[in-house]
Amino acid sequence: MSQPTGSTRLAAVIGDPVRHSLSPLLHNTAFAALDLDWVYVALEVGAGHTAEALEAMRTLGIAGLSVTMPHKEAAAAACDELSPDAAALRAVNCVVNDGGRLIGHNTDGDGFIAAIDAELGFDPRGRRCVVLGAGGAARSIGLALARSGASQIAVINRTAERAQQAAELFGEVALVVSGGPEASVIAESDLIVNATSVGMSTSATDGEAAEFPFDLELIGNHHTVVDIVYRPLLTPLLAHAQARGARTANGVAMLTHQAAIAFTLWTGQAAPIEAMTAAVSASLVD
């Protein structure tokens, strides 16, 4: 990448913590691949300072902003306009500075759909899906699956109330499974998505696998199993799913594709997915 100049455009990620973020690597790789005069940095912004950070974006002319925890909900409130997904989720992970007007987007769901298509050739239309979790990522994914034509989205979460709140976003295809999920819901599904932090450890161990809210022996070779965790690359869920003959994918593709959507929103250009994927994959190899 060439040295920044007086005309270099700036994009950034805000979060706390944020030093671990792979976003600078992803976006600076993309800028370099297309020879764009842009640079991307990480800015640590503490909780409670989201609105100030977005106002600074406007004042300083920062062209694009990625938003991570704990700022996604507050960013939605601070934007001038929201995309349909961001409005439905009341959460923003990408802000576009359109001449001083801040437009908030949520690229997680579309990034997930693009990822399973590119990596697995999986089309959710008419398929039965299970989403583990009811947090921000789970809601984004479930909403995207619903809009992509999934015939059923079963939500499994340790707190039934949060599962119900998430399911309400997905419409009539949603099914809340609580109090010990029925085996048939898992066994008859086509896609299982882990959108929780379970399995986010250094190795795929049987002990970690035991934390999942269903018997992993229910997974079969007809399943597609996605874990949005990418540290480690092989999580306990994915290890068991592979042993059962299922097709699997970790969170690298979703991470890359949601960033690629943000890149295009900021620059107006198609993101160099292959270069971005290669860079982030290399960084995650032990």
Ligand code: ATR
Second form
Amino acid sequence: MSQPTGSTRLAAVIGDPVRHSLSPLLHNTAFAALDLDWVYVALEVGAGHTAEALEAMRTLGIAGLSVTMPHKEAAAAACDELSPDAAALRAVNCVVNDGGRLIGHNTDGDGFIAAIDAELGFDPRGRRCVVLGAGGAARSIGLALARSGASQIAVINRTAERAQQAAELFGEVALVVSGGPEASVIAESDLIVNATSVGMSTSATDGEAAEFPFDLELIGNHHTVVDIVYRPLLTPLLAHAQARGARTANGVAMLTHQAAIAFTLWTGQAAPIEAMTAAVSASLVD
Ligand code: ATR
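Now that the form predicted on its own has been shown, please provide the structure of the form predicted together with the named molecule.
Whole complex next, starting from this chain.
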């Protein structure tokens, strides 16, 4: 497919800011790899205009929509139907236009599970997990870990009240660790996920690791450590974890796999993960 034609199908991301989104690269790479007559663009839509954007999706016949900050919650309210994850999280990151009926999904959690499987061969079943953060990303990851059979999900967050709210979503396996987290919970865990923005846009040598809410010396070679941040590729947390012999993954795989799930929801086809990963990795070289 070289040029868009009269029958080209349109997908897009709405957000603000959106100009640095990697979603156009991921999806256009995938469309090209499978020779699909689709095109994906970034649309800057300000806060407060989510419902109008979704109405425009119907009017314009946009087939698939990615939803990012600040629209995820409002999109959940504006869709006609929600997937179980989107309903539980009250947040939508992917909309399917089914003949004018808008179906909201949240592919972050499944994307995370697929990413740690593909990248690290990690199966959460029966494993003890620590989730740092309680925002949208942390909630989608914790919910997916709980559904995948994790035996414990310890939530650590700067704001204790939000940690409590997130834990309620995860059910019986959740444990809130606030105000001086117990060292044993960290030391005895299998998986540590940083789902906060701490460490973003700083190099691994900036010493920002001091901001982490537990002693990084507790990380050992039995740990799997995942940082959902991908700018930089090597965050302070991952650098420390690698130095201590832990297995690590950055946010590239989660980004790619959540997009791959959206791609399949829109097109009905398996996503070309390798081509997508290669494209996004090349664009993120530090
Ligand atoms: P997202 O939807 O991307 O997860 P969010 O809802 O704003 O974004 O959540 C950001 C997370 O990073 C929160 O857990 C936030 O902690 P609070 O709930 O206390 O706000 C966490 N976070 C952001 N900056 C932080 C910092 N400097 N130190 C500790 N936690 C931080």
